[in-house]
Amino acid sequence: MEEVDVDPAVTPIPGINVARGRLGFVWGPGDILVYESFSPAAAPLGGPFCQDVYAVRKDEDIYSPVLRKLFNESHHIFVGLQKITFDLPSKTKKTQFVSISKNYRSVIRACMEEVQKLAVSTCESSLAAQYGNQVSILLAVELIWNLCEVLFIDAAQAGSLLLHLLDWVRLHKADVDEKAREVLQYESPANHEAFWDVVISFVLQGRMDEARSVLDKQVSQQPAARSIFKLMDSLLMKMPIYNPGSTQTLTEFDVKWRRWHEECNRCLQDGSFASNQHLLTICKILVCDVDTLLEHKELLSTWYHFLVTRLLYSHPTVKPIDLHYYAQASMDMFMDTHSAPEPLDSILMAAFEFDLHQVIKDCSIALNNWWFVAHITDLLDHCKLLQSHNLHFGSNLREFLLLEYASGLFTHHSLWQLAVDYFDHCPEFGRVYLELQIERVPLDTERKALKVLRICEQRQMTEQVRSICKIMAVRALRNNRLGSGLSWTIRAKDAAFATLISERFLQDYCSKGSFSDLDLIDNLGPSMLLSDRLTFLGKYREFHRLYGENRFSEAAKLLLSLMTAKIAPQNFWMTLLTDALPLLEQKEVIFSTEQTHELMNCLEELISVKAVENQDHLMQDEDVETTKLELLRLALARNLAMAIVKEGTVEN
């Protein structure tokens, strides 16, 4: 897939002037900004360089709502594929894989019909042609989709694949039996004028019960034809059809067949039907008269429908290694010589030459986004189909193209969920664009913020982890939601960051007189040890709640261990020791000697540092820090006095 079979397709933008300037662009991760740039020399005299910026997407059908169905439901399908065991017997494998494949079809023929309802409800013309756009590529999604189930993923043989492709043409031409259903609903059937072409096309498609019931309908009306009918139906009845299940072995259907195509022959070479030119007709398909045939292109409307309706008449036990001969002589015979194939043509050749490789990569190029090519080669892959296509860049097919849709995904809102799944199954490169891409993922609400990370934290991304909670951690700083912002912080195991909330916190409950999210601080439990400053606001919240549970020698005991530790930031010892007032001035001696001689010590450090600090401007509020200190100064005082008596009386 190096080489570029194809030119680029040109996408026009309205309101830009190519010949008039020149374009400028950046690269995004799923759109490319464009707007139009001028030399200085030409540039609009007062003017601006750029008026308009354009973004252009490069999948568009991501962001179709009707289509977010598709993605969703197929992303099920996807994950339930990738648990399928290696171990399994092949027999087993092969039915889940053909089963898988069956519900992806589904999932896309339930998602054309919705979208078909909203072609014929919309009245906007715009709308309705976008709708029936979407109507035209799902539908050669699903016909690829089936042909690749037939020849490679159930890989029928010999008998059973005509069945199968029977069955292939039958599903994606449903327009007969809609014509059916008119002609017998009519009051008079055998008058409709669309009579014969419903008998033909039952016959065309080898529905032969289908077409006796509806002919029955004419010998009512043509007594005297009455044995040519007769006739007809006899043979209509006989035609063999294999059955994969009888016990009967395919030469023996062979030889059967023959039989019956011989009685045909014989029956058109004496002339039994010439009375009737319809019946006529009928005999000559039967026979397979190419001729006759191609008279009815209109009926059969696709090259492909020619092929196997030819191989029914004609080559029933076709082996899947001559298909593709049949294949070319049946487009070359249908298709106007000076037309060129459509890409759905050149798709579904390539299929029946069983060059995979070449129908993924034409795929790539024909359709509008990476959905089919990714699941079909993925499942593929899993069958074992795959194994020789290798890229030169490290990642083989299945994962590159898995590695496109998911990148994709990633620019939608929501989507973006699925795309981790994908991710996560593509061994190779898969763990690294996740990494790139959930970087990418717009943060806007804390509960989207939660996902992201839960989906990092599962798969022990740590750098991502961290960036996610100090993103978080910041804005809800920027917003003065000081708990959640040391929630996040504790989450990103960030030491300087939770210094700093820390320090807000402090600043705060000097500002106020009381802490905020108290549930938090009470509860940091070992999370407080992440930094010296968040271990101070939790012991010191601790203080707090030891006094007001009035268990005074505990919290006496706490508030000097953070002075004399060093854990406080020594521009909160005067708090501390305003703190301590209260306990001082207890009828009860709560400080001991030793602890008011160390209390004594940090206010006179306290004193000598603020006096440095001072010494060449006037100390804030001057009176007051003098009161402080003159009343600590005399509580430290009386509460030593009163402890030396305490621990100088002997008691009885």
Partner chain sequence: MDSINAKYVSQKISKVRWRPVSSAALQQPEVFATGSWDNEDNKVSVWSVGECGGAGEDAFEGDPQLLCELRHAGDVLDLQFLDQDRIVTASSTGAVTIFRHHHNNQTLSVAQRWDKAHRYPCDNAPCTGVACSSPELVSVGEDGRVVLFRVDQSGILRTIDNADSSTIHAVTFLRTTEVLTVNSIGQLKLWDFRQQGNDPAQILSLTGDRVPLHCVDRHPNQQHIVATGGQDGMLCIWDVRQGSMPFSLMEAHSAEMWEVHFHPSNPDHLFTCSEDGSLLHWETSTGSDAPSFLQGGRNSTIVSRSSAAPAGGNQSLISAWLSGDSTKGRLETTHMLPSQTLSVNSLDVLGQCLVCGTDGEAIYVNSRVPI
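Numbering follows the first chain given and starts at 1. Between two forms, the rigid core is the largest collection of C-alphas that superpose within 1.5 Å. These figures come from a predicted structure and were not determined experimentally. First, how it differs from the form predicted together with its partner chain.
- When the rigid core is held fixed, the Cα atom of residue 547 travels 2 angstroms or more between these two forms.
- Fitting the two forms on the rigid core leaves the C-alpha of residue 213 displaced by under 2 angstroms between these two forms.
- For residue 536, a C-alpha deviation of 2 angstroms or more is recorded between these two forms after rigid-core alignment.
With the form predicted on its own done, generate the form predicted together with its partner chain in the same format.
Keep in mind that what follows is only the chain, not its partners or any molecules around it.
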């Protein structure tokens, strides 16, 4: 399969002389920054260099406010489509897919109308031109989608195929109704210059009833020719139209149609319409006289209209597989031989040839944005059409296109949320892409961080959860919001950072003498166990609370356990022992003998450790230290004495 070799587009960067130097660049989330940089080759050139950094963006479509509606609405439809279960009978499935296709198309049309409104109301000509451009592209997209729906999704068979194609043409050539309205509102419609154009246009589109009613206006004008008008009217009325719901088989319809066709031919041959040139033209059209049809190129305006008209009047029971013969022939007849087919033409032709893959490929090349190919490929894949064409990369193609589209969405500051659902439905690489990109969403507010976290948690992306919580914790710490930081750290389940924050809390306590953020520490709950330091912090705070509530014996027990169970860091033991002093100096004996012994042990341990440390350097406040130690020893000894006495006393 050869790739169409399209020359890459060149984007000019103003202000930088291409001969002067290198372009430096860096990739950003939605753009690429470009700047002029040093080039040893250009150095001798000298002269002023460009001082600006340029942000170059790829896809302007996602920044258009109107197209955003398209992306949002189609996302809704996409998600609904993925949820359809597959154990439905195929007939129901087909109807469902067709209705989804129609949903997509009506979304495109609504968007197109809005852009059209904008194009009309704007004053700036360049903006109007751009809107006009967008309208044209959307029109083309809807045209292609509609044809794909008829040929592939609905897979109309002979008989109804032509009916669908007629609808397709009618939908996209609606200026006929405009003209008709204009003519009919004229005081004397029959004399309107566009009168016959209108009639012929209706006939070309197979709208017999409308043609007849317009033609009726002419009858009164020319009473003499009433008979031939009546004849034409009857011809138009008698044209058989296939009704798929009826009991009539295709063959029966075909027979009827041939009979009608012969009658038209007869009328033509025996010169019934010779007197009226217009009616003669119409009759020639009815017998599908190609030259006459080609005379009306302007009314037909496109080769595919020509194709459908031809089929209507020569072969209404055309089978899908024969379509492309007629299509190719029609295109050849209609177009000038020396003009190259435009991309839209080749896409439509590929569709008539039932070459899905070519359609998708050509659309990918022709269109700026992946929206169209991604969604239609996804829908066709659900209809199991890509596999049946024996493309071994069928499902990979769908995934590739969806990933492209979603990655583009992810670069948008707001539409990234839509992209998440698309990644979810790409079984092979979706998760990896999502993991990579979700971390990069900037977290300006907590609310946004919560939404991103919810997305990650729902998909069990634990590493991303941890990382995001850590980033929020670091940021909180920077802003001195220790409570918030601790909250995030607990959610991140990051033990190391929890230790860090606890240290900060404890440092704060030592310097200020009181705890900040009490309500947080008081309510740690089970998350206290995340890190030793955190546990200590919680328990230490509990000690203070117990002390404050005058529950001294419990406080004492807790204090002791902090040291004996080694929960408290060694450097904090001095503070803890100092905290024990007031308990020791209470009138009541709070610490039992055992407890006092343990306290003494702790004190000795602390002293020996300090001695080791002190060997190297002199402590400045040795005096204060020694005094404190002496006080402690004294208090402990006294307490021990009182405790022994108390425990030894027999109650009377």
